[in-house]
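Next up: just one chain, as structure tokens, the form predicted alone.
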Amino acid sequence: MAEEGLLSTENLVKTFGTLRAIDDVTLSVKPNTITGLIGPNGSGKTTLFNIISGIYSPDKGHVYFDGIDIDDLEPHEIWSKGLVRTFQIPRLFQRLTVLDNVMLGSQGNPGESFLGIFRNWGAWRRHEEEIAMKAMEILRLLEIDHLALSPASDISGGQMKLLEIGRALMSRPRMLLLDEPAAGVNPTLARRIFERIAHLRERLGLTFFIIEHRIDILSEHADKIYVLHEGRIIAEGKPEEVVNDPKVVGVYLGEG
């Protein structure tokens, strides 16, 4: 049984044919922490995130969020509980502005009900203004508010990563699963992204579980790191402990 945390998994197993992609994974992410997940390509990191976020159902085991078993819930139900994820390749609406993309992340938007707009036009307008103000606040937190009216297609890859985080924040999450938020961007911007993540943790009290290949940058901010190899957790602990673990050095860093 995993130690108590905001998010925990217990003996998770997921197979695809003869491949045991996730093999008896038990872990815990404590509230208001930044927890990292590293491992070689094909180790099962994204599969684990897909199970936690409801895209896949586990063959065995359980996922708990705030003490509630969520492994049978649909992705939108998990999202509505405050557990929100991003993807390695940002899934943005390229023709919409940066501001519009963030606004689309809001829960309970009355614009989702076509008839509701006409029944109370004034209330709908006020709600839209409130959402726009909230979206601008988030863009300022991420330091990309100067791009608010730019089409999403015109911003850089790193800015797209921040934009996807901003859209996730619009749903007022308690915890974010980030799949390689610094992938494909230069080291300077990668560090800026992680600085923003740390700022959001402190400013909003958020919890983060992050897949990341850049161990040096992750280690600067993570409270704890798990290492996944061939579907199993082979090491866990503080960053300095993990990077010096002989098993990690052997199978992940490729040294020794």
Ligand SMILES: Nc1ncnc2c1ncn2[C@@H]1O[C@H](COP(=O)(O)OP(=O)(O)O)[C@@H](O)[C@H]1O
The other form holds:
Amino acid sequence: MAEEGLLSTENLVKTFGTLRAIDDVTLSVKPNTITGLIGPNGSGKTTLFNIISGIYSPDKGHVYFDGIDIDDLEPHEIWSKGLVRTFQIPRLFQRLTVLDNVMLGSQGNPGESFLGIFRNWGAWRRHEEEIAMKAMEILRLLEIDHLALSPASDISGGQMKLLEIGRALMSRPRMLLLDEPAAGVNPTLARRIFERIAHLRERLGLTFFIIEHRIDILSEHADKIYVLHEGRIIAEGKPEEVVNDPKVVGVYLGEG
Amino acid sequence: MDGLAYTGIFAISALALNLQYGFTGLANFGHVAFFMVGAYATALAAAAGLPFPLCAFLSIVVASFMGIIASLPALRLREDYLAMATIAFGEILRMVFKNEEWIAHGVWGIGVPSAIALGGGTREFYWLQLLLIFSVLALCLLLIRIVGNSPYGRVLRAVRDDSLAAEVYGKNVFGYKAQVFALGSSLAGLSGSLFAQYVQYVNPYMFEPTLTFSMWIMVILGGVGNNMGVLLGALLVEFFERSARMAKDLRIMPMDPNNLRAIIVGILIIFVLLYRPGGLLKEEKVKTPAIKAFKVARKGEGGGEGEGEERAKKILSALAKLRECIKMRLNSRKGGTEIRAHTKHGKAIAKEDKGDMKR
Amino acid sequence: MVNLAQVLFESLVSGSLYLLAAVGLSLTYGLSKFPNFAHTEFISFGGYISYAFLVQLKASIYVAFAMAFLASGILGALSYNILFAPLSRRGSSTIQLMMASVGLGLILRHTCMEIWGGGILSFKIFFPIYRWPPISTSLIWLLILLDAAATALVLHIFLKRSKIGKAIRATSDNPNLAMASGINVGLITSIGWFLSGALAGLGGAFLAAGTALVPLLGWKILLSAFAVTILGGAGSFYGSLVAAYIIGAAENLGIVGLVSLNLSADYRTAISFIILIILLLFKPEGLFRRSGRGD
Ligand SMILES: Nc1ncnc2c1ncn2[C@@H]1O[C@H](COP(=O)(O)OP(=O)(O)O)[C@@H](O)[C@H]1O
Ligand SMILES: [Mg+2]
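Mind giving me the form predicted in complex with the named molecule, seeing as the form predicted alone was just shown?
All chains and molecules follow, beginning with the one already shown.
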């Protein structure tokens, strides 16, 4: 069962046809830590996030968040519990502005229900102003505030990744699942993103579970790393232990 | 005159469709079914002696009820499947009205009293009809604008752009789709009700799928997601319809004007899709409150009360910072993305030179 | 008393008509991934072309039907190359492609109406009626059966054996993989559209000969053809073969049921519409598709 982890999975299995994409995965992410998830391409990392965030339901096993079994919940219900994810390939609201994209991440906007528009006429306007400010703040943090009013389809790939993160931060999450947050952004920015992440963990007490290919940067900040290979966890532990684990080295060398 | 009335009536349906497709991305190809249900509801209620406002209200209720019945099972479908399912639903419904004579005399149709208790044909009659139709249209437009520019409307667009991401970011996508389907259906029902009382007669042949397509054409032609564009589209389609009929009366055309009209409309659709896929008018810049908030801030500048002023100041400073940032970026780069920001009437507009964009 | 044998026989005939109408639709659905609303106009077009050759130009029935095949085929290929391919290249959505096909349908239908008038045209051929109790049939019905069987057989051989046929199947299954393995996807898709149009045209010629030629000929069976396509699994040739006969049988047997319930026989088409809706809701991948990966 859920040990002292904020998020934990228990014997998760997910198959696609004959492919066992996730094969008996049990792991646990402690609160207020940064936990990494690495593994070669196609090893099932994104699939694991898809299960945790409710997009797929597992064939077997359970997902617990804060002690509650969440594998029967819809994605939007999981989000409202404070478990928020980003996508590896950005899935933005293309025809909306960058600012709108971030604002859409906010929780409890009274104007987002049909009757709410009319019933809370004043309330949602005030709320809008607040979240617009907050969204600008986040955009500034990510250094894309100058793009606030351009359509999300017009920004570069790296900026899209940043916007993904911004939208997730807007959600007032307790825990963030980041799918390759630094892929496609330049190395300096990648480092800065991870510094931000470390900062956010300290300041806001957030918990992070991060898929990342840049093991070097990840190792600097992660408290623990899980290694996935062909749907199975083949190693776990402190970054320096994992990186030197012969099994892990074998997998990465084998991939070539 | 006649043409204007039809424009108004169909514009309401087209606006409703735009709410479903243009805002929310729901491909409803059975739109005419709800229009028809509204028309028949008014016809039957009027036959039972109810006054028009009640009839119209009934139409709205029945049509949205139908919308809920039709949509609840269908909303999870892929867009092309949804289109086929809705068109089949509409045709089945039409067949029922056609064959079950006990409902409304089947193919013989049923007479409907006009909402305006004047004999048809007089000038006043037409004016009053126009007044009625266009006030309803204006109300619908107002409603849709409010909805479209609220956070709710922003969620709808998010659902359209990427429903999975919307779901993952906490939006109950199914719930939003169901609401919009019901809302669109009720507006279609209302416009059907206006139609019935204006034409004063309905039969099942008036509601063939081609009518759905002509509503679609209004949306696609005018501008997906742009209400004014849809009005323009409605006007254009109706204009073709009228001129075709006029040409027929005057016999000035070497070919059957009806065919000519349909062919022109077909060509127009194709050209618009090829060369201006967003429609003649582009989707309105979402005036969701983010931008409006800045407007409010400007207003607050000139004398507001305590708390409001505080807020306005904060926003103003954010706006100032935004401007500052933009200036800085502008100075710090040449070539790349160029952003011009100017505040006019408190609206910050950022324009990008797309020519320079590269991904 | 219901003549069951006759009902079954007529099921076979309607099934054959649906087969002719739907194999092409299924083919392009599989290749281009959208339901072509103009497909039924290809059918009408074939009917009118055969009429033009047979009645207006006094050609033989073989020439007329061959021309229907050819002309509709060319129409199909042209629609793809001039309209749908450029649209896809510009990143049009499924819905936009569908709307374009609606627009194309409008143009085709009304051009036909302009040329041949909006009234009912008759081939003025008298097809003898045969009576073999308990079944009675007109010669054209037999020809329809024959045509459907021949189409099925030829297509089967074509898709299974010929290089182009295999390429079509590969493209329909996975265009990216097909492209990677050196198939000229654009060309193959064009050929697919040609075939689709040609089969529709031939079907239209038979349909027109068997019933009568009206401008809305095609529209009447569009939704039924969609039902066949979905039932068989979009893009699946063998699926649509079986599905055509299932839908044909469902409609003809359904009429018997409707009449016995005192409902109008006009609900005949509603049967396939209801099948269509139920399928879309519960089994959109069709009956005969191995459940592949999700989209
Ligand atoms: N929806 C799906 N249907 C079928 N196979 C899938 C699906 N999603 C992922 N897979 C397969 O599962 C495996 C793991 O994929 P993924 O989780 O994306 O890997 P990673 O993120 O580690 O690179 C891959 O082989 C992929 O092809
Ligand atoms: Mg991945």
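Residue numbers count along the first chain shown, from 1. For clarity, a rigid core is taken as the largest C-alpha set superposing within 1.5 Å between two forms. Remember, predicted model here, so these are calculated numbers, not experimental data.
- Superposition on the rigid core between these two forms places the CA atom of residue 94 2 Å or more away from its counterpart.
- Relative to the superposed core, residue 148 shifts its CA atom by 2 Å or more between these two forms.
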